[in-house]
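There is one chain below, alone, in structure tokens, taken in the form predicted alone.
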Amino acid sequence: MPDAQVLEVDTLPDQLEGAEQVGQYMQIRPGAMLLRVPEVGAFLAEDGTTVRVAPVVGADPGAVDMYLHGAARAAILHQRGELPLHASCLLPPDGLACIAVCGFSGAGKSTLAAEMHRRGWMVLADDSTRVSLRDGKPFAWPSHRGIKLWQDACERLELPTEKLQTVRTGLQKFFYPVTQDTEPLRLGTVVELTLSEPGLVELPSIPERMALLTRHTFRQRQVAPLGMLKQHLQLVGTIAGQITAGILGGGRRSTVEELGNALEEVAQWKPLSS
């Protein structure tokens, strides 16, 4: 996020005063999130503006980067009252609005994003998409200039990995570089990629769309201890009323070509608003 700062420091506190323990490594109170990861480092995200990072000596830079752009970035967005969506975000050729493909880890979001990139779609974000409101309408922001693909996904897409950067030392996961826009773009549709039977179903009601967005809010368990639950629900409701949404079955069952064809069908859906 260009409007947030990351500061590397020598040390961070072991405890965050007045915080709630969330999981094994995370402490959260309104306005702040402290994450301490063994053999990686500590991360303190505060006030929606600043992340302080204290890496462990000798820590893998890829591991530090993963937590910085994962839990720490999500905390900053939640503190601002924005939505980190567990989704890849794509813009069809000549499209006026983006399509976010959300899903749980392993559903095949990034593999599908790489396939659509090969078809001429622009990849705005991979894995986690920042969504905020402008004049009451949802906009998606650009993120890392690369798609993270496992070795088997690279093989499915016939992508040689010899010249690709690894995401983390010892991990068979690679950055597939892509070009992207530098400005936020209107979010028009959210599609949930699932492991269910192949098929595409549009969700007609706002409550159904709210449920989808809630299921795939990135690091959702941070919201309540940050004191942002009411604002988060209001944001999800506003976004749900401004988008079309659907469920795409067949993740890891259908071929990536079949899923890509279904996503091109989604691109023909009529947007709810301009």
Second form
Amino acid sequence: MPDAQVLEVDTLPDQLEGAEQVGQYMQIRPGAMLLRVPEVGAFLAEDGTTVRVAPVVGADPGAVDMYLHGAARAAILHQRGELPLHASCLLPPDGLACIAVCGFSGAGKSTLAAEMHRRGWMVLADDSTRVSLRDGKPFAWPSHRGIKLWQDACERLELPTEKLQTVRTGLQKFFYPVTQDTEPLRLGTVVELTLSEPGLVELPSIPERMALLTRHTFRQRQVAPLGMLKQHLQLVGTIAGQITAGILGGGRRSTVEELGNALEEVAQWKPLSS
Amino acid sequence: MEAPLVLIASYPKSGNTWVRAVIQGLLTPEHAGDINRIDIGLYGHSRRRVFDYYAAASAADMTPEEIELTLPSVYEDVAADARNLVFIKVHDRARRTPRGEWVFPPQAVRQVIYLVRHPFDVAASFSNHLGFSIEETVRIMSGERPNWFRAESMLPLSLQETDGSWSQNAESWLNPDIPYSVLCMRYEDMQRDELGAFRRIAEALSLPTDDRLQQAVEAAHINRLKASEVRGGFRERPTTSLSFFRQGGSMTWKDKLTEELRATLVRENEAVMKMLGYGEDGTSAERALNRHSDQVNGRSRLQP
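In place of the form predicted alone, the structure of the form predicted together with its partner chain is requested.
Everything in the complex follows now, all chains and molecules, and the chain you saw is the first one.
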């Protein structure tokens, strides 16, 4: 959890005063998000600084962890006016700025991240990348959770799984450790990995890049009820003005080597601004 | 919007895509007959995206059991946000979660269209679809699940489906005690009288039954869908299958199903086959469409 305090508590309120019910499980008002998941627990993310967790007795720790690092972490970042992007984040060897690869689940982001790691790229984050502005420029933050890879992806990449820790009990999905001992790094490019025909297309316009960032904002349903819509659009607009972006088709169709080659090509794109 | 979900439910290869193509043509006549513009159904990858949008965690991080428990809340949220009818293609059998809730919340479901097809024809078509031998396909239709059906070791493009055996699937939707309004349509009857069949479906959904329906039905004729696939491919075709649209007819199993396999299918499915008028010789008893299923007080009642 990035710079936030996580406190385990016995109970949390059933109702969050003044909050809007968002879906079946979430209550949200500006500054606070309460998530109640049956048989797992309650999570209260407040003011971008604190998450209180009240697990149900006997809850699966893996499930508690999933909501803590998923919906609760996203709420903290949204509350701070940062951008949790549904993307992995990679730095090419000798690169000055990193490339975020976003895409919906199943497009192959993590497998591609593992392939690039094998090629000597640094993997800053897998699945969700924290992006914030520093002196008005977008920076991507490292996470320390490793790449989550399914058994079949490990087999394709010829990675033995015997010594890897499973992500969840009951799932043949593993944390593949990658070292990312680094400061936040400048985000230079965002690429969307899609299931469409193979090919790489650059997005020349800012509105297209904004749409891409919005499309892959993690837990975007939280933004408006948190009262952060205006700030979110400003943030996305600022980032979109300072990155190159593109669409990489061929997810689940092209080989991971072909996708990796395309990403090498992206790494050669001329940066928009330094 | 009150109860916006319309479930187009069936065992695989029973006319589901055909029905979706016609309804799409009714909703957006400019796309009638374009198989790569069948956007209704929330099927394949879009189902996973919808789940990930509405659930508080990504399906990719959840166990199959957690996904099952979360589905009712996701469909309730989809219904709460709907401004128009939301069509959902379903190969699952009707069921409750281990917590006792219906996977599709009854208060959110306006109508179920349940499609059935003679299991001999299903076997022939499904075998081609899966790229499996006909023997293995018959075992799958009897409820066996090969390992690749399980979602613990890979991320399937769509969410995992629990379709059950051919009989379990039909019985689950045609059980008079389920809390949905179900219109059951036999594929064979739909072929005998396409326009009449789709008029019944359109009426059940309060969709237009005028010239627009006729145009949508004509544009989605199997020969046109096949030609469209030959021309421009079909995005829903599994890689295991050379073509998604085949003959689309009845008695397509001849030369494919041995006597022994036919006997297996009959043994496994006898009661449901009889109920639906499906003969052991692969034929289907002719009967008027409006006789074979009836809707009573918003519930389905199958007439023997």
